[in-house]
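This document starts with one chain, in the form predicted on its own, laid out as structure tokens.
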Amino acid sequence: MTESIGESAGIPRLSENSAGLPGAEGMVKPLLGCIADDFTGATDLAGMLVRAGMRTVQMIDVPTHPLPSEVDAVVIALKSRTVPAAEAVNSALVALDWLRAAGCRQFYFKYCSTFDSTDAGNIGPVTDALMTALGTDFTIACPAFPENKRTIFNGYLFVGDVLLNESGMRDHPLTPMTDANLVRILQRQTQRQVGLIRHATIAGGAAAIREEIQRLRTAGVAIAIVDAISDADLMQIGAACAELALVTAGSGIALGLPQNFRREGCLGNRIDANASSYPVGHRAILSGSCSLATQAQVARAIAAGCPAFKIDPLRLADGEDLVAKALDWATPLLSGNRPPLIYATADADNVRAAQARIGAVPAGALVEQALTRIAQGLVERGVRQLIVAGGETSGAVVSALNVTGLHIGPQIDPGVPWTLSLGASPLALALKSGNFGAPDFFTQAWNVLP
């Protein structure tokens, strides 16, 4: 028998008190509590929920302060995609405890649409831990995001027209994806039985999906990879997940979940829930991602006349103060017509060369530290609208800028909205996953700001 949303393991329902949550008294309790394994992924998910009419706030790590009022969904952004599995599990469980105390009724573990992970985790271990904590015996795994050309068919993940292992993800410096079969990938990360809900079932609609879920549960399957090749599929999958305490997915399933709360009368009929007011000030772009998509975006911006400064990890390793040089270079350009671009983006051969000389982890840390210090310097110089490319880079930058949360604004490209930082001195931030965005993202994103 399936458990109702929020009834498994004593999860508080809307009418219950959120005891233990700082400032919780009198707070409107959120419906959906989300845990994202990186910052750009959290923003991606929050943007999808906003588009579906849920008033959504993204918190940077587990909050220590009350939520803003009138929030339907909370997304807690962790930096756990590539940390050791035990650390990822611990941070996810802390986030879950906070979301349960906030009164959330359903929970969502969000990972990348390219299922970024290794055989040691972290998708499987975190899913296992959340299932155990919630006392549930079944969940789905569906990273599909058709709008961004991530589709699943017969359990195989496609990026555009090619299998995952034939895409640029095969050369990812931290989580190279060399297998496109999601059942195999996830089964290597968990001792729970992994199954598959094929597209023929998805085509039968929500009722057929629910029947298949029940059949798989009876057969001992605990986690099911779910095929999806269109937004219509995601809507049906979302409807079928109404009674699951936990959903694990990319951001695509967020299209289909809000309708469940709306049918219950818990959510209004808003078309969207965008933030609308953004600060004026200087503009800049920071890029730490080395994905093929970001490489193309950097190249397009430079070709369009965007002034650019490259951060080279080998020069950093040799002790060169590229932070000071980048800031000195950028300062007179901030009042110009084209925002300066400071980037560490490089192709796979250059990444491997840097890693061979100084090591993968030290190379990444040097670049991350440099870009965060540059971000701080840019804000000190009056930058109020900032694009950051790369999940790890975005996480480091928002932490360095002491950003505690984000209101979600208008979409720039699928999976990438503008956001507005909480607090007295807000920043407009576009936190872009390395794999996302059109080739002209860096030059066209500014046109979307209200």
Contents of the next structure:
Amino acid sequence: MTESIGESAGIPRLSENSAGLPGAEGMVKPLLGCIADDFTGATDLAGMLVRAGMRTVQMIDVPTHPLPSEVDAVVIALKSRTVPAAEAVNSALVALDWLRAAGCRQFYFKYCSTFDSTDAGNIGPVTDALMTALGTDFTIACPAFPENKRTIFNGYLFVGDVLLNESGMRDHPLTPMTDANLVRILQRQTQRQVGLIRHATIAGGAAAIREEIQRLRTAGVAIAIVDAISDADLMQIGAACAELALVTAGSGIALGLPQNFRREGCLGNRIDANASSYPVGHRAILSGSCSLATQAQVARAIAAGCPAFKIDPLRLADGEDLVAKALDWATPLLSGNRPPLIYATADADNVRAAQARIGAVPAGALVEQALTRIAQGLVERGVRQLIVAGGETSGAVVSALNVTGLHIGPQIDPGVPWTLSLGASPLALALKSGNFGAPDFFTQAWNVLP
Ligand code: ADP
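Switch over from the form predicted on its own to the form predicted in complex with adenosine-5'-diphosphate, please.
What follows is the whole complex; the chain from before opens it.
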């Protein structure tokens, strides 16, 4: 192993940071700097880091304000999963610069546990750009999240019992996944050579994985897909990655990285990232995800008596003011017992029908625009506790609400914590990646609020 994750000569000290950021002289520097390609993915990762004992803050986009003090890990949430590759690369590099300036020692590119991407990117191009910027010749790619039934074996990604391309991801509105072989998928996105670390090696433990990394490196492999079928695998992989400048992964690997810092003595055993004061106010639920999991959650909430209002992209395209109608509908319900649910969630046939008439991107944009305006209207009407379903949707809603960062709080379901927005008028936000959460998520999440 030739690589070191120590501070490189190019990283300015905090006081030298050209932007005057990110913090005060003498502040404890964060150890791990993470770049997530979507909003709920960032929250998922931040929640994992909190569980593993790192005090973590999630920033929405590259921050323009100082970091809160006493932070072990920073997750910058980009909205770059489905933008053109050049744009995704550019935003990732800006985020990397900021994290390096903040003093982070190791870097983590987080994507979805279902490897959401197309042949144009953005996982390959962003990984390439980060590797070049960090001057590193090797990294891993491991979207596994066994707790949420995303496992990798022989380089094939499983969602539950089925291959990725047989799961609901084959019908995703923006990133349909029609191949389950991660080596093949990633190789289509990068000029660098992609290899595989098989489960037999993972089962041999961290030393065996490190040896295999060295062997692959010598053979010219730059990015290795890594098998993982259990949390124990993630711990071994995490330990083997201690000296990599960059890891690329879903959130699972975050379970195994903090132990490296703890072993070095630069991370205590504190888990005090839970925010203390959550705001009291009205509750509401917004759903812009069409995943199978969210479809089931919407159906379950409606069956449980949750009042629900549907946003149909075809009606939006026809110019109907569904934003005003949804807000008029929701207003009297806010003081009731059951939080109102406003959803665009639809099954694959309905999504296809809308896309056929108005196009996939315009349909998504119309829905996002409507849901963000509804979110603003709900907050104006006193909503302070909000559940949002959908990665892209959450990113859009949070930026419309001018939220710049989140303290990560208690976990609701694997991959979904409650969060508290930074700043003067905090909101309690549960931002759920489409695929995540138990079927009763929309009714049960409230019980976990501190
Ligand atoms: P997920 O986390 O499930 O991927 P996202 O919010 O990231 O959810 O992505 C879902 C996308 O589908 C969004 O761009 C959203 O606007 C779009 N969308 C939501 N409902 C519909 C619908 N009924 N028809 C077409 N597109 C939709």
